[in-house]
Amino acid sequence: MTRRFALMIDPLASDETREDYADTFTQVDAAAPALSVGELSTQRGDGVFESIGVVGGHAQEVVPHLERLAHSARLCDLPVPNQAQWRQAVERAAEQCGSGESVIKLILSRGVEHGPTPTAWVTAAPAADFTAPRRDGIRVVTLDRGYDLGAAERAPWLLLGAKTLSYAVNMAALREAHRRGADDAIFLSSDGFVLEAPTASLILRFGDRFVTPAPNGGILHGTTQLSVYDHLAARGFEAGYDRIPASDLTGADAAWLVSSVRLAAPITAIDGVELPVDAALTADLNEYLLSPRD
């Protein structure tokens, strides 16, 4: 079993190259002291992350977890990572990971106020236990996210195409979501459109054909469905991406929560209307999840 730990990261120039960061690393005691009062990635939320699934010690689809760290970092105007120093860390990392599954979460800080700048860790831990949902399903509802689809484009300081820190509005949605008893949602734009889960990624199926909405107006490329998109084609399905209008949802065939950790989970019900599960694929896809992946 994976046991709780974290390593500091001291982090280098995006274009420092050396064949070993070894002495930029240091293991700490996840439940020891590590961070100062005045970092900022406590105080403000003022950073970026990333969750990488691990799975039997390998870490999975490590480059565009990076990929995406540093784009996240550009958008919120934070020293670019060295890709091949968090590599490494995460590799590390992932050595020290059991037999089962487990998470790696990269942080990115802007670092003390006043101070160093930047902070970077990254830390490791058991993963829970998602074998119900990724059996039984989830029940979702929808949630107003507050915003119109080109808000993004037209007030890029909202960060809204970033992974940050600041994921208050997300745990606030699921917490609505569980009061009214479902166990996820699924933010719609105040036009009316489709964006994406507090932690995850939609697809859904109509035919033969899958769908998810586009990567813009604030919706982050979900690494998973990336790769599940990879495993469609290979089977020789359509998979690709839309506007999608909230009226679309329930006429769905079947429709799926992705993201690193939880995996594939199918959607049962979207606001109080039931939706056909198809078991066979889903199995299919977690499967395939469940085996390493770069």
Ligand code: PLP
Contents of the next structure:
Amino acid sequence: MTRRFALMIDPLASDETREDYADTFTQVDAAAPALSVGELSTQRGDGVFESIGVVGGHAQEVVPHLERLAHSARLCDLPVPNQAQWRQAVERAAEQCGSGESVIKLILSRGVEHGPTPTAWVTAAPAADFTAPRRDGIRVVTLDRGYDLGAAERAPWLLLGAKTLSYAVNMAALREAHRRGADDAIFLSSDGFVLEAPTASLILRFGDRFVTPAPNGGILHGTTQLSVYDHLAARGFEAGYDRIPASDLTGADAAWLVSSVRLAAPITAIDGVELPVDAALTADLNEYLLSPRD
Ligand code: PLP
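Structure of the form predicted in complex with this ligand (previous: the form predicted on its own):
Let us now look at the entire complex, which starts with that chain.
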């Protein structure tokens, strides 16, 4: 059984190496207040984060998550995290995780207004039970994301490829999906291309070819999608990146939303149009995603 756990990190410069980082960690009571009221992560959502799936105490794909945290930090002009220090913090958190599924979150915040800056912490907690969406699937609706495919390059200050703490829009999209009778959403660019879900990547199958929207800076490059692509390639499938017009969605032979904690959820309908579900392949994908991955 995973106990809730929280570890504050005193962030070191990215190039500072040590044998042991224990004296840069402070374990705090996960149920007690720990942040200053001046925290810019809570005041402005000004920070970046990662959610790592943990299965039976094994934290999945730690390096890709740490690399994406560093990428997000660079995009946000935050100090680049010290990979070895954060890796040790993740190990400490994983030690607290029991036999089931858990989630480890990494947070790097701009810090406290007028200092100190930045602040950083890691938490561990039990994961929700995602058996039903993995097996029975999810209904999704498409929602306009409000920018075109060129926006990330034209306006880098929108931080579109960074996993920032400003997820209010993503959560609002999920509420809108629920209002429309669906479980989840797929964002579309204003020029009519498929992007991603509010908290997951989209993979479509057309015959024996798998495709996901090209990560051109406007969406996150999903660690789970990358892992699924390795697995599909090992099974001899072709899996690639493309610009996908929204009109292609309902012609897919199968589709999934994939993410680190829910893993592969097959899509049963898009905007009310039923989609075929490949139950055997979905079970295979989730079995793979639940196996230890580095
Ligand atoms: N896209 C967005 C916007 C997300 O928030 C997430 C995960 O939280 C993903 C994609 C999937 O990323 P990953 O597979 O690394 O969890």
